[in-house]
Amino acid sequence: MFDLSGKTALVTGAGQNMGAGVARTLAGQGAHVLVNDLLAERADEVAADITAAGGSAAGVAFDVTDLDAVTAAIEANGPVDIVINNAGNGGAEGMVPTQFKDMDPAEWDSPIQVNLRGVMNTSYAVINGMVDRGWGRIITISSGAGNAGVGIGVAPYSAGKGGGLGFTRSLALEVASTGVTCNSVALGLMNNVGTSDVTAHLAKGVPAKRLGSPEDVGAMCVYLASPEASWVTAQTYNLNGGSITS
């Protein structure tokens, strides 16, 4: 089950953290993985690790907010059967938590661009090919901040992630009859947060008493990308260790 042999998967933002874990998990199930990152050296390092472990991968560096760059990379490395829209956070410029009332509206640009337009760009670049071939998987990595909101000064991030959720659901319904599925995964607190003391403190608030891992996210993506999930589309899965979401 969950065999991805013969499929090519693009994982955006996969040069580190959750994206790297997802890329390794997909490769472990037989997919050829295109490891994307803004920085070529990070993408190439993860791809080399996958290859050394017996998998198949290649690094592809581009900015998901640049549609021409996305399209060129997919044309050069495709056809792409599976897209994991993982690139996010604050984008190339980063993000400093700031309360909305104290924020310059210009600070919204980068988080909205990467978390929403980046998802749209990669999806746009692959959707026609997927529909023509009668098979495809688009999986958007979102956040509880996108479907429940958080009060920690990341409203642009929440807006971008929420927009990605809505877009992915709508796209799913448009192509549901073609063999292409589109789903989202809304993550809770993950274990890429720095020191062990901080990790332990945050984990206390999670019913499962631990934070999420790259392996948790990778396993969910493998299922949604698999042939066995062909009747699953337009859904958002909350992957958060039992944390309450609205």
Ligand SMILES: NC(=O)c1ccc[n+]([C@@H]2O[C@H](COP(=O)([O-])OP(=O)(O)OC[C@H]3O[C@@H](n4cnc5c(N)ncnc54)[C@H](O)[C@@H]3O)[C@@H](O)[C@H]2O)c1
Contents of the next structure:
Amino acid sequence: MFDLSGKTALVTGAGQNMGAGVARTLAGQGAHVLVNDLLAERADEVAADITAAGGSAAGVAFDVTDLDAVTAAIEANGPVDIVINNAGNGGAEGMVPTQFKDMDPAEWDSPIQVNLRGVMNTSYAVINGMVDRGWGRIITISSGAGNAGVGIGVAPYSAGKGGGLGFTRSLALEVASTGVTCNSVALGLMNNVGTSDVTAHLAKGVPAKRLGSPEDVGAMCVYLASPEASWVTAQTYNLNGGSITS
Ligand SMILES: NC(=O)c1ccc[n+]([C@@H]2O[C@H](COP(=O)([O-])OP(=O)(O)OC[C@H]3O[C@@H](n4cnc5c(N)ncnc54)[C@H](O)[C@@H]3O)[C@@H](O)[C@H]2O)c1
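Could I see the form predicted together with the named molecule next, after the form predicted on its own?
Below is the whole assembly, all chains and molecules, this chain first.
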């Protein structure tokens, strides 16, 4: 089960952390993985690690907010059977929590561009090919901040992540009869930094008493990408150790 041999998977923002874990897990199930990142050296390093471990991968650097670049990369490296829309950010300078009322409107753009427009760009670049071939998987990595309110000063990020969820659900229904499925995974508190006092403190608030790992995300993506998940579409899965969501 869950064999991805013969499939080509594009994982965006896969140069580190969650995306790198997803890329490695998909490769472990037999997929040829296109490891994307904005930063070529990150993408190439993850692809080299996968290849060294016996998998099949190539680094493919582009900016998901640039539709022409996305389209060119997919034309050069496709056809693509599986897309994991993982690239995401909290803002051009990373996540700097700021209450909306105190925010400069210029700060809205980057979280919307990467977390929503980036998802639309990659989906647009692959959807017609997937429909024509009668098989495809689009999986959008979102956040609990995209499907529930959070008052911690990340409203534009919430908007981008929530937009990605709504877009993926509606695209799913447009193509539901074609063999293409589209689903989302809303992540809770993930561990990007290893063991520390901060992660230990955060883990206490999670019912499962640990933060999420790249392998947790990879396993969910393998299932949703698999032939066995062909009847699963237009869904959002919360992957959060039991944390409360609305
Ligand atoms: N880490 C968490 O706690 C957490 C929680 C909820 C949701 N998420 C979501 O999970 C996904 C992965 O999170 P992460 O913590 O591993 O992210 P990360 O910031 O550690 O890594 C993201 C990668 O994406 C790349 N990237 C950024 N913008 C890009 C662009 N425009 N085009 C191509 N690549 C780009 C970066 O260079 C980086 O290597 C993101 O969508 C994030 O919003 C993360």
